[in-house]
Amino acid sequence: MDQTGQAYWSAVLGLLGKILAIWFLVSFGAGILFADALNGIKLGGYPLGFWFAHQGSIYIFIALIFYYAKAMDRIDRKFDVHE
């Protein structure tokens, strides 16, 4: 593999990741790990731990979709491999 690809794939698992990091705090850390502190704090009168191990980790799953589809886009056209 050439050094245009070697940064390419370099460029793409960074990417991937850091969502994946992102979407483990978000889901396992915030939901679980960290339910009983978050829990103090109320989000529409309900624990916020107890939101994000139902709701947020689901919004911030589909918010990450995006920024990943995006930040593909941005890393496809900067090695010139977009459609």
Second form
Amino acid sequence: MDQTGQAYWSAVLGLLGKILAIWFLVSFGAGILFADALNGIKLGGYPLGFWFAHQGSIYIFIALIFYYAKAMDRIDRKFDVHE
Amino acid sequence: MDLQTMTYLVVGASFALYIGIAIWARAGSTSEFYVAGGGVHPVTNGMATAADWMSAASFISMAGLISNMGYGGGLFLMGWTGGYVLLACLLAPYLRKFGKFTVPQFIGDRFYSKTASTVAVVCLLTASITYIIGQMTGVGVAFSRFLGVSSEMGIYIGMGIVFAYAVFGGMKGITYTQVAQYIVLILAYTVPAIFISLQLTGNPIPQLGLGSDMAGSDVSLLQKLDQVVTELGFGKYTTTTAGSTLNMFVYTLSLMIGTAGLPHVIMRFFTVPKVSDARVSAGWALVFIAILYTTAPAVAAMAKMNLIGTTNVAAMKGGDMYAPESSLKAEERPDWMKRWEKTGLLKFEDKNGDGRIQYYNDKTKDAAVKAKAEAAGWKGNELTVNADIIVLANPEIALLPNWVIALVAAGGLAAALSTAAGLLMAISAAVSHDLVKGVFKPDISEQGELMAGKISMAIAIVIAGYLGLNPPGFAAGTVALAFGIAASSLFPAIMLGIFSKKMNKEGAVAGMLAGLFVTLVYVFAHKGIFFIKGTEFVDMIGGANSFFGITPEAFGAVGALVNFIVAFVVDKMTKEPPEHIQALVESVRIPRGAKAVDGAH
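Could I see the form predicted in complex with its partner chain next, after the form predicted alone?
Below is the entire complex, every chain and molecule, led by the chain shown above.
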């Protein structure tokens, strides 16, 4: 792979790392591993850990995908590999 | 108008709509049959993907299971949505760039081997057929209630309709039909939820209602529910996990990577025009899915509340739940119970002969509950409600108008039909395109290929229907097994194909086989060989859930790990893939130069 190609791919992997870190934190983190601790906090009538497992993580997943699509478009253009 | 007539009317009208669209968009060439000619807008595609994705498991079964499981049921919610993040960033855009019809084709080309693509076909068929078994269970439930027949009869009727439906359309027909189905099913899901949320909390938005106070009190719905269910010996609703925390963790992970590895979902992203569209399309799909998935937990909790409230008047009004007059008199039980009794999915048995229905957890470990039940003369739980009927019965339990109940029946059928059709497409593509044309008979005519596809659909449906009569679990549980199989076999191979330039055919094939094998052994040990009752061999693997207490539905993540490890080890011991394959991987990683999907080998 040439230099630009490599730089492009490492930019992509960097973005993926960030996205997947948040993906993991909200679902496996807040929704499962730390759910008990978070349940002490209330969000309206929701215990917070329960809310992450049953509601919150889903909203954040959606935001993540749209953010990813936008950021990828930016990276594609920067390295001039867009369609 | 009575309920039965209304149901026929609404279901009939929805079917007429789908068939009308299917005729209007009839597929001509093979390319249109499989990928709708590659020209579907991302939002349209997202909506169709959502309908394809949300099956009988999501629509009919999931909320019922969450209702039973409480907090632990969140694994379905997170698992079946979180997978889209993986799909959008790890697979969809690259597979779209690769530009072929099917997943086995990608695996065959990337790993430069017919063995690899044949193994992928085997994995795909195992996962898809297991998935359809779950659908048929759900179809059986929906039809049995809708036509007032037993659930077995419901499955036979469903088999016929699903088959006629899938053979007829092809992907293009299916894409537009699925948009219509999405609209029907999402209305059918949210309308009753809005009514019920209003009734219970005064808030019309179910997502907010679940976090609100009970109407006319300052106790929150979840708090009230926690109190009522623990009083009756069930686990606390907001904290009961699914098995252990570890089990819940790997279960969620299995569903997520299974989502990203399921061929009929991946295929959807071959239908958009550009690579960037594939990314956005996954986001739109998740938006449309989330409307149902964020409503489901509200449906689950509220149905539980209403079910307990129906059988025990003290639940809502307060007072002693164990007082004799609190339990519902059997002869005064509502009509919906009688209607569901006919299907055999709801049963009432007056164990203590007092003419009243006691609904509680008689297997509770809570000594106080046991003592109270005994003192009240309760001789065991008298009402069994199959989890798969909760959503369909929900509007009836809440005494909503007949048109709402009819709409839900139409929605349930739409969900089951659309997914079964999508799966049959994936199966037929794999058999006719990847196996018959790709391996056995490369010179087959386009017509012969279509015919082979249709025959394989018919066989798949008969197998799934037969096994659906004796399902290995509730619809959503069976579907979870399918995800485990996809997670352990296909996902790692696809991912390695994109993200590891040096992965070779030996590694990929060994990985897929190892992942599939360990997962199937663990699943079959619990559920019977090929899900045939009586062939379980759970003792041979050291008892039920012997691997760190992980249930077979959750085992896919472990299988995937095995797949990755085996693939890397074998890869290190064998020689590198040829230059042109490494160049291919590089080109797949870059969006520029994507062309329309074609089927040529």
